[in-house]
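Next up is one chain by itself, shown in structure tokens, the form predicted on its own.
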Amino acid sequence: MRVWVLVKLSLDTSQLRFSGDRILIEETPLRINDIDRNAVEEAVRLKERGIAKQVSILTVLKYPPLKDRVKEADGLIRQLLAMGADEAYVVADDALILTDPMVTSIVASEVLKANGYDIIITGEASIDGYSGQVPAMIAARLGIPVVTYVKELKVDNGIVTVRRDLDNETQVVDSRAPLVVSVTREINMPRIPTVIQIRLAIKKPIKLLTLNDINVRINKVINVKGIKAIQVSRRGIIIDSGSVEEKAEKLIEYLTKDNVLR
């Protein structure tokens, strides 16, 4: 089986740079989307069990400045290659900057169709956008099943059996490959590569592609002008006089005035 892992290099939400209430995207570093490490770990485990013959990483760069992000991506992707993945594909093009999940699914689907696939593993969502839409979009474009929120995955004779978590129940689902699987953090604990694995990863191929290389043209439906942070501030009102009943009445009065209570 050929297993792919779709990885997003997200904005590092713990190191956001600001100018007033505007997030400075160009100055905020990238990081490997946390849950995508779990996806890579699961793919490598399939390889170790002899189920996957090859594990490929696929990422679509979406944040400016493109030239700097390509260099940044090289170091981040090699962390995943050190975990045991065999190769990586990075799609980088000016036309992809700040595009929406639909565009990601179009680009990823074309790369997958051109190279062949059996199981496509993703994280359930990204730490910055957290739309959770891309796995289903890719499956729809490829015309294959998708199973989401997977916390356990087994493969036997081409049958993929997963256990998935929902709000009020756990489901066990069987499906034949090819299919798309989005996993949760609970599925495993991602390994920490050894020094030797990190050195070996330097020799593994990272293939840089543009939209021309995959014969894709993008018409932007959404144009992002900027991203602003939500400003949260306290009212700073202290009720320190009166009896307990009077304080409670005063609190209700303030909450009603602010439309918290109606």
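Everything quoted here is computed from the prediction, not taken from an experiment. Positions refer to the first chain, counted from 1. Throughout, rigid core stands for the largest set of C-alpha atoms superposing within 1.5 Å between the two forms. What changes on going to the form predicted together with the partner chain:
If you fit the rigid core between these two forms, you'll see the Cα of residue 241 move by 2 angstroms or more. Once both forms are overlaid on the rigid core, the distance between the two CA positions of residue 12 between these two forms is under 2 angstroms. Shown in the overlay between these two forms, fitted on the rigid core, is a CA shift at residue 252 of 2 Å or greater.
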The other form holds:
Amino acid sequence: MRVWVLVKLSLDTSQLRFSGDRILIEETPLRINDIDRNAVEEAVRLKERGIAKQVSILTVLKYPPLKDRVKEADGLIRQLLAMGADEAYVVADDALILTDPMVTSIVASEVLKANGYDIIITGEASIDGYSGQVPAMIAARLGIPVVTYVKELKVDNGIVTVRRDLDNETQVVDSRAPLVVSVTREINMPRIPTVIQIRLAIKKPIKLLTLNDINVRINKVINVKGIKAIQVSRRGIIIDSGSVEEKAEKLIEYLTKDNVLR
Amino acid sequence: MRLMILVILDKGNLGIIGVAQEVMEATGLTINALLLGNHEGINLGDYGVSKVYAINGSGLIDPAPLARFITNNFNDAKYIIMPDNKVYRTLSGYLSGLMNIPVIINPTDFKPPSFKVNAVGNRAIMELEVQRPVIIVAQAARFKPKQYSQGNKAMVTNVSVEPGSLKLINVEGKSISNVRIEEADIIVAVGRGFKSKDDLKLAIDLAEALGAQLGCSRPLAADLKWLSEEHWVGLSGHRVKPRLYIAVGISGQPQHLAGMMESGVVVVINIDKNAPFFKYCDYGVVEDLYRLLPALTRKIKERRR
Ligand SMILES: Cc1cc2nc3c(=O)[nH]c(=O)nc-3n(C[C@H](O)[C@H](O)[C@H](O)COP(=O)(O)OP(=O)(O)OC[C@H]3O[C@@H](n4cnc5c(N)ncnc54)[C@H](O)[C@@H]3O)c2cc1C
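Got the form predicted on its own; any chance of the form predicted together with the partner chain too?
All chains and molecules follow, beginning with the one already shown.
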């Protein structure tokens, strides 16, 4: 089977840079969306079990400045290749900067159609956009089924069996490839590649594509008029000296003064 | 082409009609509803819905057939509105792919065609404008639909949808409590700093002394299952804004912060003085929770006597 993993290079929300109520997107580093590491891990396990012949990574860059981000992407994607993926495709184009998930799904489906696929694995959602829309959007565009929020995945004799972790229940669902699967953070523990694997990953191919290469033209349907940081200022008073009793007393004293204890 | 609002819902999510009503009032479009599952005793006519299409039968295991049905029959919908949960969020994506229209998740403010949504991991508000038809996913519980008039009967048509290609093998319910953490006044939130489920007793005692609800980080609900998901705070859990938030043994990863940023006073209790949460607190106590919590609980009880 040919297995794809869709990876988002998200804004690292633990390292956001601000200026007043502006988020300095261009200066905030990218980060592999954490749950996409779980997706890569699951794909690599399918390869180790002889089910996947090839594991390919696909990412669509969304953040400026494009030139620097392409370099940054190379370093990040190598980490996933070191985990055991075989190759990667990076779509980078100015027309894709700050576009919405629908645009991601249009671009990704075209790359998938052009290359062929059996199982497409994604994370349940990204740490920055957190919409969880892309997996089902792609499935619809490819005309194949989708199973979301999967915390267990088995492939046996062509039958894909998953356990879905939904709000009020868990479902066990059978399907057949081709299909799209989105996985949760609880599905596995992503491996940390060894030094040798990291060195070997340098030789694995990363193909850079523009919209021209895949014959896609984008009409922006969502117009972003502004992004404003949510800012909350906190006092940051740290109680780190004295006995346990004194610390507890100190805290209660502050909270009493603030009038938050009944 | 006649344009309208299509609201998709089931018995457990009637609040979502409140969103459709706001869009109706802003645009003058009429509301049609697609009601999934059992709909006995529900008269949507009272809420200003003109036509109801009722789909009986099993839940939404495979979103594809329903999405195809909507695409084929409601091509004239300008706003497609549905509640926010994992099943509907899958439907919304599939529908977007088939209809080639965008999805807006949990708008905090909407004056069509303008919307405000949370972005960048809930650390920012983004203002958007969408001219095309759009799918809106919103939290039903946040809205209270208005009863416009009594006894206004909506026309109900029963429709059916073909089965999908996914086969449901088994369903297991989850334990659910009726905690509404979003409405809590004070929250004591627990994280992986607790070594066992039994140890949560220390936090439960403190919560009782304070009249607080118990919150938790994702691993405690999703992985360890020490608490039910109603307690889960964060980007993928609940968003809370209590007057007082006390985080105990939680490191303060951005996905946790995303759910509690708007709390009043924030207290952090952590043994590690470098825990990132200390950068986002009003009061931080660097101490072993196993030593601090008993003392804190005792003193709070004494204070109230
Ligand atoms: C897309 C996505 C969505 C996510 N959504 C959420 C979400 O909604 N909510 C959420 O919480 N997480 C979420 N996460 C997970 C998040 O990134 C963190 O993994 C998680 O919040 C960590 O939980 P924790 O702080 O309990 O555990 P840890 O990070 O392990 O922290 C435990 C803390 O306890 C402290 N500690 C240990 N022993 C003691 C002691 N004796 N006394 C006092 N302190 C002690 C440690 O110093 C440490 O700081 C999400 C992740 C992703 C990728």
